[in-house]
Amino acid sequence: MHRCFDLARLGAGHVSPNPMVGAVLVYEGRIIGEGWHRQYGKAHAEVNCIAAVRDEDRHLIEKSTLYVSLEPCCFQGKTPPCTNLILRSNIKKVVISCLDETPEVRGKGVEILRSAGIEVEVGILEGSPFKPSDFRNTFVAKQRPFIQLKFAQSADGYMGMNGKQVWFSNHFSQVLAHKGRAAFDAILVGTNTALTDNPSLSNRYWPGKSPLRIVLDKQRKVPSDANLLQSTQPTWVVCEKRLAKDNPTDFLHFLALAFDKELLENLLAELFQHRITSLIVEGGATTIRHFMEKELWDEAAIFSTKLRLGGGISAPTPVGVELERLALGGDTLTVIRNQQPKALNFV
């Protein structure tokens, strides 16, 4: 199943809004086929896995066990149901990490397989952190994107200086952060971060696509020549009022929302409607705290450095379970998982 997870992650940045899925076919302890969902709208992991079996091993398929990181789909979408393929292949046992929370699937895929006499085991590594199914299952179950809070902090607990750009992270941290960007659908910053740091929010240090950029700019303070508003990278400007000078393009979108207590919920609802399954909230401190106060976050990625500021903007303190602590050439990445993340459909 760990191999299924590794394969699934190869689809990061290519399959959304579909889930990342990996599959492995095993005969008597030997892998005879493996595959993953490579691109949205294309063949699913199970299809690629079975197709990868060599001609001389194809007679072993019906005697093998299929391991898959997510419950096989059982309805016709852009591709046929994977449950049909499993039945046609006469596979006798299927091992699944977790159910697919998609309403058309949840438990039904398992039921179809079991009713056909296939032995099905569910729950392998279901409690493991960093499951490749997290994005998809959060999206369909909570009706909002999977949300990661990401920031860097000094050794004495500060996130920056008022009105002054401060660089914390080393190159190792920057590369890892950009690897994360390639896996997420969207990235968001507030007005102060856009003005102070003038970020591009593009993916420069890792191969792959750049995420949709979102800036919260209530009073339209971000100038038109800011890095955020340049290039053909898709960008949303979330503002309270549209202006006559606004010139929407194929890549630049102006979204007018009330900046009230329901702002985050309304924004996340828009992202849900646009099938954005994952979101990085990269700053600043005030924006991150707004997400924390509403428990609208799933994990936090905190890059801690040896630099000491002696004062400035205090870094947020997300409360949850520590999943990982990774040394990065002097920096340290800590990943924290929220134990009580809220859904968008809560009342």
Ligand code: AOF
Second form
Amino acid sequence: MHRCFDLARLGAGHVSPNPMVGAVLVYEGRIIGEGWHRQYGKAHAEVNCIAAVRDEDRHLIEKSTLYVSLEPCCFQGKTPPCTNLILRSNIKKVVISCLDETPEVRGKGVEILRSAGIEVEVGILEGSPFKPSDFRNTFVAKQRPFIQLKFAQSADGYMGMNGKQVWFSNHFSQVLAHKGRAAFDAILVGTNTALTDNPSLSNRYWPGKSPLRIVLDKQRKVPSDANLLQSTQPTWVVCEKRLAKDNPTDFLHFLALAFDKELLENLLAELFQHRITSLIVEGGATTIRHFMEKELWDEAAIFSTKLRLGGGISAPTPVGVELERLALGGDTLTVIRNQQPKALNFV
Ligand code: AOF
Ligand code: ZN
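Can you give me the structure for the form predicted together with the ligand, which would complement the form predicted alone we have just seen?
Shown next: the complete complex, the earlier chain at its head.
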């Protein structure tokens, strides 16, 4: 299953709003085929996995166990149901990590396989951090993107200085942060961060795409020459009112929303409509706290450094279960999973 997860992640940045999925076919301890969902609308992991089996091993398919990181689909979407392929291939055992929360599937894939006499195991590695199905399953079950709060903090618990950019995480942390940008659909910052740091929010240190940028700019304080308003990647300016001089282009979109108590819910509903399945909330502290107050977050990725700032803006303290702790040179990445993330189901 770990191998399935690794394969699945090769689809990061290419499959949204579909899930990343990986599959391996194992005969007596030997992998005879593996595959992953490579591109939205194209072949599923199971299809690529079975197609990858060499001619001399094809007679072993029906005696093999299929491991797959997500419940096989059972309806005709852009591609045919994988359950049909599994039945047709005469596979007798299927091991799955997570159910597919897509309403047309959600357990029906397993049911179809079991009622055909296939042995099915579900739930392997379900509690892992960064599960490849997290984005999709959160998106369909909670009707909002999977939300990661991401920030760096000093050894004495500060996230930055008032009105001044401070850079304190190391290059390993930066590379990993950009890997996240390649995998997530969108990245959001508040006005103060846009003004103080002038970030470009592009992905420069990892192969792959850059995410959709979103800036919360109620009163339109971010100047038009700010890095994040340049035409390198699609960008949404979320504001209270559109201005006459606004000039939307292919990459720049102005979204007028009321900056009231429901702002985040309304913004997330808009992202859901646009099939954005994953969002990084990059800062600043106030914006991150707004998401925390509403329990509108799934995971926090905190890069802790050894540097002491001696004062400044206190870092938020998201409460949840620690899923992972990773040493990155002198920095440490801690991943925390929210135990009570809120859904956005208006129905
Ligand atoms: C799988 N294996 O590798 C993936 C699945 O429109 P389609 O044909 O791409 O199908 C969409 C459905 O398939 C939806 O339920 C989505 O969660 C699932 N994705 N399923 O069996 C895969 N990527
Ligand atoms: Zn499928």
